[in-house]
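Below, in structure tokens: the form predicted in complex with the partner chain, a single chain.
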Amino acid sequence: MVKTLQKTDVVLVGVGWTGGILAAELTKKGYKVVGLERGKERKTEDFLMGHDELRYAQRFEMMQDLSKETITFRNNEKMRALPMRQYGSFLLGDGLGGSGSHWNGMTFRFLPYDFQIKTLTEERYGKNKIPQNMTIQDWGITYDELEPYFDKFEMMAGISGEENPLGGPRSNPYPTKPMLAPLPAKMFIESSKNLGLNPIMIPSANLSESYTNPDGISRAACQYCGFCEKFGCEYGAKADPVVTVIPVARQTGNLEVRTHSNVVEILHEGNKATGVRYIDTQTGEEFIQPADVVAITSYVLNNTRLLLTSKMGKPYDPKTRTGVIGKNYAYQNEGGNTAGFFDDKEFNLFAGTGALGACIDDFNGDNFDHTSLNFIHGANIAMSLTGNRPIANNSVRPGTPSWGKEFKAESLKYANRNLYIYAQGGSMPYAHHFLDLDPTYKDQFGNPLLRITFDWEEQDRKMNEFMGGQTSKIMKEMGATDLVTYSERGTYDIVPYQSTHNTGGVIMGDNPETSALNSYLQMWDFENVFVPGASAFPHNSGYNPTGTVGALSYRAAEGIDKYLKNGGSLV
């Protein structure tokens, strides 16, 4: 039997970096917040022995079970889709503080260009530069107008960073200074330079120093441990929610989290929803929790999920074009990178955090000219040094076997020899790239899977050969002895990993014909539903997404506070 509980102000549908914001935001303001999260509840000293590659970056420890939940794949409409059975391109969140416990903290603001990325295009380029069916389109809000909510998000969780000459304007310095430059970050950032470019210190939640940040939040300066993407932080210096939003939200009395809580539907009537529907996952209770305003902020893919289980919106229709949930799908076109083998040098590779490096912007966004090319947007292009686990890194120079004699000396002597420059290219929208429901496959409940309907185009294809051109150059710049580009671009394999930066599926947008969002988040056809995460992005930058999803979270809570003052549509 289905329990009714008390009804609150408002529910959250699971507590990550989206959640926790929101509740910390909600509750200073004095209203209660319930957040139901599926994992479990996680706590800073449960990494105090975490260093251990197999268990949390080979076996996904802190990763969502997917014996219970999984997405199915297929590159397009003529395929069947099948499940994702293992993890490989994506990793998903789960427990208190989602992925934002084990992301590596890289931290950027998309740049003005995205905002208003086609009338932009248009402008500079001509209508026909946009493929007839690229569906790129503005978000209804610009630079400018987000600016304060960047502002908001690096200043709460202390980034660390330097002035970007290539990036929108801000209105604030980076609360912390740039982590400390290993050997390679230097010599990337002097080729960069010998080269005529902009290098920069990657922006990075890793934390510089030790940082008070505005809700009187104190954290320690990072170790540079080397444990840090795909783990928790021991010491704390890493933002994640569980350290920073969360128990500010708590202090004040307003936050009950509800761990092992699994919503699976949103109940709604007429243009309002009333509450979620949600599930004890230990005991297997059903419970209803009625809310005046239901925000989802489960990741892209259950947002986009939940809605159309729901039956909430319209769902997107790839022949019509019609319909907006599950429309505009797309990913992170990580490609052209080059790989660099130094036989002069050793460097101390094992050390490093999730966010170290440096980077260069020149060839990113609109900051280049496209003219001559046969693709728009472009790519962060960046080295990182994360720390090289030994288990995950076994660089060798091409043609070298993968495995016996010869392997295993050459992985070994370039253990600390080799460096990797990747482009972390945008990523366009297309009319026949979508999100569904799977008419197959179920969950643990028997809801059904999403479906990703996803490939790579000829815009990614050329953007990573000119890509490669560049990573190669700048690597040859600095010294290496061999080196190798992979610039080829197949079709899209969801069996290596590449990135958890699937966008779209709930886009923002001034249009409700076009939009499921307006600039609050809020969804245009359920005034008090709300639905903030990288699901709201209508395309993707050359960036990582937290950054502008932490900005558009602090969006969507100014926007829930309005509602519920003032009730109605907010735009």
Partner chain sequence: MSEQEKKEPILDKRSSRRTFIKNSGLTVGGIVLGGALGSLLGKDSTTETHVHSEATASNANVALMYFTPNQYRITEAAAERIFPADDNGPGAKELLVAYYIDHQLASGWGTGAKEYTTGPFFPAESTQGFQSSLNRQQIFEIGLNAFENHSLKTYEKSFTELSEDEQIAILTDFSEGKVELKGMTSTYFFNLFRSTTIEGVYADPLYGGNKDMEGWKMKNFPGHQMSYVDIIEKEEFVKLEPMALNSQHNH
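Mind giving me the form predicted on its own, seeing as the form predicted in complex with the partner chain was just shown?
Single chain only below; no partners, no other molecules.
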């Protein structure tokens, strides 16, 4: 029997960055908020002395149990999609804080070009520059309109960084100074400058110094321990919803977080949602939580899946290119990377943090001329020093035997003598890349799994070739004894690990025929449903998405407040 609970102002489906920001902003205004989180409770104390690489990095302690829910994947519609049975290409977080607890902390703002990509590309290069089956579109908001929300997120999180000469204009400097630059970062910066480029330290959510944010939350500086990605931070130095926005919301007394609560359906009548149905995963009990506003604030893939299973919005059809839910799935094109091996230098590569390093944006977005190039957009090129943990790191030069005396000798020699420059490229959407419900496979509750249809395109291969030329130039200038560049791009596979930067599926725009959301992340078809997060991105940029996710979440919180006061569509 399903039990109906007392109505609340806002119900959140997931309590990570998007849910946490909405909870903090709305509870401060006096609204009652219920946060439904399918994972367990988390707090900083859970990670004390938690430097267990086997438990967290190899056995994925903080990730979703794929035996209960996963995704299916195929490269094209002619293939049969199969379930992802073990973690490979990307990681799906689980528990309070979500992916915001196990992320690295690199915090960029998307470029002004990104938000008007179709218009600006056609103005500079003509309409023929965009391939016929590439479905890029403007976001329905400009960088200048979103800038105050970027600023608010950075002030809350205490982002450590420095002015980017090739980024969008800023209303304020970063709230904390850049991270300390170790020797490899200094070499990258010097070599980039020698080549006429514009290096900066990577903007970091790992605090460079102690900081108290505008909400009064104080956090200590990073210890450079090297246990960030796939780990929770035992110091609270890494910005995480659990140590930033969620405590603020709880202190108001207006937030109730219910863990082990898996939302399986958004309930709706006409053009409004009435609440959600969820299952207590510990007891098996079912509940209905009525609400004036439903905010779908889970991970990218689940946002899309939940709307499809709830029959909300028109599903995307790749044959007719009509419909919007599942449209414009994009990933992250990480390729054109260069490894360098140094016989005359040794580094302390065991020390680091998730967002430590230096980068350039000279070849990102439209910061360079694409007239003679067979691709659009570009990549942020970086050297990051995340801390080489012993199990996952064993770099040797190409041609080295994979076992035996020579392998051991090379492993010891280059353990602290290898560096890596990578290009994190934008991912453009195509008509045949999309998300839908799998017709065969179901989760533990009997609901269809989400199916991903995606492959690399010629756009990605040409970008990788170009970026490989740039990363190799920098590594050569840095003085590597040997270097190897990885520019080839075959067929996309669900393994090995590449990036957790999935985007799209519930995209924003200025037209309900081509987008699911308006600029406040409010659904066109259901006025009291808001869907912030990277699922709203019409394409993916050459950056980590979290900074832009944070900005859009603050924008959505403002929109929900306006809706609760006035009702109706906000644009």
